[in-house]
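Only one chain comes next, encoded as structure tokens, the form predicted alone.
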Amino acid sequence: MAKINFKGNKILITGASSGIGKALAVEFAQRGAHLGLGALPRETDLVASVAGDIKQRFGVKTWCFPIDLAKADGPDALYASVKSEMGDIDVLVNNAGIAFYGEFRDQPWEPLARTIHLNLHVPAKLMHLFIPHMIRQGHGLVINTSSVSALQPTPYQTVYGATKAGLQSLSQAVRAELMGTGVTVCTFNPPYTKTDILNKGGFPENLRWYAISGLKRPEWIAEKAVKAFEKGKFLYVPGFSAWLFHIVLVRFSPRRLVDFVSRYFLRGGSLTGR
């Protein structure tokens, strides 16, 4: 992928009233992007804030979506609002996703099919509503955030680990697939993030992965992402641990070793006589 300059690019960022998304406008906005930033019905005061902050800090143009995504209309609902008030887009920014720890057969089924939803199905079909039209401007990007967690097993968060390698595997793809064409998919892959999504999920506080890794903050993850998409990296994962762990150590290591560890290291304390 050649580097890439945002300045001026109109950029749709879902999930971006808070954490990653929200650090990621300012990085896009602090290059000169204009932004559409998607966030939840009841946020709709936290994001026209956020888009405010934005537009009187670095002069750039924002508009905001407050359309629930998980709503089965939710994507089209968005893309025709897009379409309406930003016209064709540069960039797409699949960010929202939602997390729930615990093991698999002691949870709901409802918030898991929820996962598969939001973080799945609403990434594949804003793709599929949006490449088109980049192919026929000849130029697009869609960044995905995926997760390290798409590189390995992810016990007591099986179903986001789950949605995120489907992600992952999506991206590359389409990728595949678009060659030739001006548009391209890439995906970052944080690992763990100080965000709502950890608070809300019922994350313990004492996973045994936190003294390894620690917790990064949204901003740090948000300026190494789009640095390194600048530079044309596909596949991006912040940090050298969390490289050296999620793709040296992770490839090059036997299934059931791998499958020991991720047990370990994500159990959290709350986990007990299992």
Ligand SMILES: NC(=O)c1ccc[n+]([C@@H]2O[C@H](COP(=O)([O-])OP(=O)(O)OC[C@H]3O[C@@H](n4cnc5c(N)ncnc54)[C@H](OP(=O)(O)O)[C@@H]3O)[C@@H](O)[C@H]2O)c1
The other form holds:
Amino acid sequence: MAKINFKGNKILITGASSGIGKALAVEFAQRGAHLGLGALPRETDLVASVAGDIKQRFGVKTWCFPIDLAKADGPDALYASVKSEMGDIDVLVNNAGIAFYGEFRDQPWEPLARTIHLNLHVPAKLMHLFIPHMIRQGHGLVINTSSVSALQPTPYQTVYGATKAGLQSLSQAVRAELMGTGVTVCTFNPPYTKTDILNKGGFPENLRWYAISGLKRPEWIAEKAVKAFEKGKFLYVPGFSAWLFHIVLVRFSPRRLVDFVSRYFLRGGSLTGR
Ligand SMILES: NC(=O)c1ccc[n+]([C@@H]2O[C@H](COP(=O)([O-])OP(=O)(O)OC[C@H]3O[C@@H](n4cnc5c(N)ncnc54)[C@H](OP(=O)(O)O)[C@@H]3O)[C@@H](O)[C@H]2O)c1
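Having seen the form predicted alone, please provide the structure of the form predicted together with the ligand.
Okay, now the whole complex, with that chain kicking things off.
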């Protein structure tokens, strides 16, 4: 993939009111990109203040789209609003996501179904809506916020990992189809990062894996990720140790060992006694 200059690009980021999405918005704005920021309607004030701050600091244009993407018509409503307010966009960042911690067999079904919908159905639908116009304009980039969870089994966050693995597969396959169109799809795959998704999803504070990798800062993740997108990387895992573990060791270790290590290190809270 060719090197990318984001200056003057119109970029839509879903889930931009907090965490990694907000940090990505700041990185893109620093490079002179104009930003559409998606958020839940209950975060209308918050996303407006993020947009106002970015506009003031970097002098770029901003638009806010407080739309619940989990609703059946959410992606279509976002697409229509973006078309009418921003016009054609250059970059779509599918970043909104949720996760719930617990044993698959014990978890209620509704949050799991919502996770599948928001983390996989919604980005697929948004790609399906935006990519045809990107092809017509002869250029475009889709960045999907995946996770290191896409790269190996994720016990106790089973459905979350499955949605990210699905998003990974979708991104790679659509990218292959789009060769020669000027449009491409890439993912970035953060390790555990200190954001609200972990609190909202009931992740235990003493997850064993944190003792090895710690929790990254969203600003650190976003800075490294945007530099990787500028270099045209297709799949980017921020940080050497995350890359070594999730890309190299997982690929070359026996599956039984990967299962055992994942099961051991992804336990925390009341599960540590099992
Ligand atoms: N944090 C990690 O350890 C980690 C690691 C790897 C990958 N990721 C991925 O990074 C992405 C961003 O997550 P984050 O860690 O930055 O957590 P976050 O701060 O909770 O961000 C998630 C964003 O998605 C939005 N969102 C949730 N449900 C939505 C809906 N129905 N409609 C529209 N927007 C919705 C949230 O809005 P509200 O704030 O209003 O809920 C929030 O802005 C996710 O895709 C996540 O899977 C996170």
